[in-house]
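Only one chain is given next, in structure tokens, and it is the form predicted on its own.
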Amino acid sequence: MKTRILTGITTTGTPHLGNYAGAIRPAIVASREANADSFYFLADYHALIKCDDPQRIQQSRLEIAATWLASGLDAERVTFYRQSDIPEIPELTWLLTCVAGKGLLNRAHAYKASVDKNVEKGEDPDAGITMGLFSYPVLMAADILMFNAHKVPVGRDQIQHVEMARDIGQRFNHLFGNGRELFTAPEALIEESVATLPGLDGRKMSKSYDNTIPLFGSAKQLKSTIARIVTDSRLPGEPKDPDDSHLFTLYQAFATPAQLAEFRGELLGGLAWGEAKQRLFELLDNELSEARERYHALMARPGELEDILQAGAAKARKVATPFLGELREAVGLRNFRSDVTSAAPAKKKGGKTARFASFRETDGSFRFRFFSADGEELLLSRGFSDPKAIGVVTQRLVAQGVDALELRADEDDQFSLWLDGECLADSPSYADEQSLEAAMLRLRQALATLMA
């Protein structure tokens, strides 16, 4: 089984070169293990809590996809989408939020730090604090259950945000699961070894602390932003201490051994600053050229962008809308037409039953007919070449009932069976409209009877 890994990007800036070695180089890294199932999104939703300038939302989203794709992102192996596409999301947010309760959401740490500096500051404790700010814990919990993650990657200061997916998801599990596990408990993922780069100034690159060192930018700019890496006044010929050298630390994060123990002997040899800083431009150059020329060439292009993030919101929409499906009905958000259970017959010891009966054709597929109680063929499946996945259908139908029927009635009076955007079977033909439409509800009554 594989391992579903989630990991979002919130869209409220660029992407600097801390971002790249911190989290975009290892994420896709691990997304190329043969065992992973990897989810990359745009958390646009998210950028709306921290940013009300829609030119710095849009600018942002356009960068950072371009980012990830340009770093080796294959969206092709993944699944990759923007976060506002996916509109069972904010619905997902609703049925958490029913069931989050406030005590959990008043311990989430953004919450209190912004109560704790109004007070300081003698105001009203929620001044100025919106409820997207508070209920961010659920919209989390949304984007992380929705897909059913095992691992999520995260920050240690995110770490809370998992718990409370965690808890949220088993809240609702107990409420509405019947036994079933609707969601599984997903685990917050902690790189240690993952690189925290230092900025220019020695402290950790941030944009808060204007010290960043721009992933994407020319190379002039890339060396003269390197240029001015603050360093110790040691003279060139003097012995430089690498441990001691955060410009060394950038260094190592993209060096190989051989290289790292080249530059370190060097130092120690009393290399100048000023080589030393052009050691590691063309170490970065080398490393980010190839890369700087995608990510260019793919901002030239937004259509070639938008087309990707469609690809990959219908991709997620795969997994999320029949999912969603199965948590309303779980609610009781049930369709009136489709929710006959109360009104079906219940199967009677001894007595017939609605039924599936699979067969193989001459041409060696398989197939499978279903049957009411009373012995009508009511469906007639497409070829299937693995008798398994016959039973997989079958047993899928009958555990999620009428409301994984898709039914699509079509110009000559049949109609079909789709599952997650596959026709499945189709109907035998009917007189008219009336007959066809009284053949559907057989239909999910006969089927509403096995899950009795």
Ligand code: TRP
The other form holds:
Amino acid sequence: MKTRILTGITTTGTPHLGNYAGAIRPAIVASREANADSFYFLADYHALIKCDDPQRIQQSRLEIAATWLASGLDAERVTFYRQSDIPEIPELTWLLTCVAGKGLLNRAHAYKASVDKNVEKGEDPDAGITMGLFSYPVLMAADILMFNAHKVPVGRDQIQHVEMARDIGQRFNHLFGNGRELFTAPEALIEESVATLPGLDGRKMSKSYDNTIPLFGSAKQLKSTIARIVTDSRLPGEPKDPDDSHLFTLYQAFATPAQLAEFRGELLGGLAWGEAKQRLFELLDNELSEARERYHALMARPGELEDILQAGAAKARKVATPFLGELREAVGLRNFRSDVTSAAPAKKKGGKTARFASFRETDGSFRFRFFSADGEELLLSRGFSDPKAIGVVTQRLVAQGVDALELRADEDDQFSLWLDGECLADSPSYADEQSLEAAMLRLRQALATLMA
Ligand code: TRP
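Having looked at the form predicted on its own, could you now put up the form predicted in complex with tryptophan?
Starting with the chain above, the whole complex follows.
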């Protein structure tokens, strides 16, 4: 099975070299693995929590989208989208808000830190704190649970949020899953091997320290920024200690082992700092110059970026729309016409029953699924233009029961359900003929329980 990897990037700033080495480059490498199914998105709703400058939000979304694509992200291979293009996410946020404990959210670090700061200053604990900040983890849980991500690569400060997503998802499963795992439990993924880059002054490279190296500035700008890297005062000819030099650490994040060994030797042999900076410049310029050109080309054609992101949103919604339909159904927001579970409440022990669930597709058509009492999906229908037709068909299936069932094994691994010479629904695929036949039997049994 493929591993679904999902991560979001809050769109409030311009990516720098530290973001590139610490998040962008490893995520792109991970997306190329054969069993990876990657969902990467611009967390622009999250950006609104921290930033009320529309210009900056818009510019940052553009720059971050261009950076990821210019750095080699293959938008065909991964699902790359803007959070704000997926209306299912805020809708899911509400469903989750209604099960998330307030006490759980009270414990979120970001919110607590703001409260502590207020208290320290002798202000009202909630001064300046928005509901956006307070509910931030619920929105993030919706991002993650919407796509049933297995792994969520994040920085250490975000581990707690991923754990909250898991808590909230499990609570929802418990309340509405009818024994079924509606949501997958996500896991935070912390890449130990990934470089945390030092900035110009040796502290962690960060916008808040104003010590960053811009990622896609001009070669000239790159050179003059590198010139500002702080070094010790050893003169040309004096041996330098590579392990006590953040210039060396920066070099290390981009060099091959051979290049690194050579550089180490030269520093020990007394290479001048000016020369060392020239070496670092050449290394970085070599790594970044092609991507830099692609970046500026993309920034010059925002319409093209828009198209790429719209296509990404369509791809994401192919997953989100039907899934949200199921979730709405699960909590009791159902279509009055096609809700047949109430018409046939054949309860099994434990209160669980086999059931039909209908939902609406992105293209406006309607479909239903049929689940066994323990939540196994047995059928997915073809599209219907009218939700009423689903009600009619499913009621006939219930009324006529097993007699109405005409099942055809289409291939070795899948069967379909036919009624009056028309194919209505397909089964999932099964591993072999034996499991296929066993599934047909389970389908007949599940339907029989509804007839009783
Ligand atoms: N909150 C994350 C950050 O600031 C960004 C983010 C939003 C995210 N939604 C997410 C990360 C979902 C992972 C999964 O870094």
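Between two forms, the rigid core is the largest collection of C-alphas that superpose within 1.5 Å. None of the values given here were measured: they were computed from a predicted structure. Residue numbers count along the first chain shown, from 1.
- Once both forms are overlaid on the rigid core, the distance between the two CA positions of Phe415 between these two forms is 2 angstroms or more.
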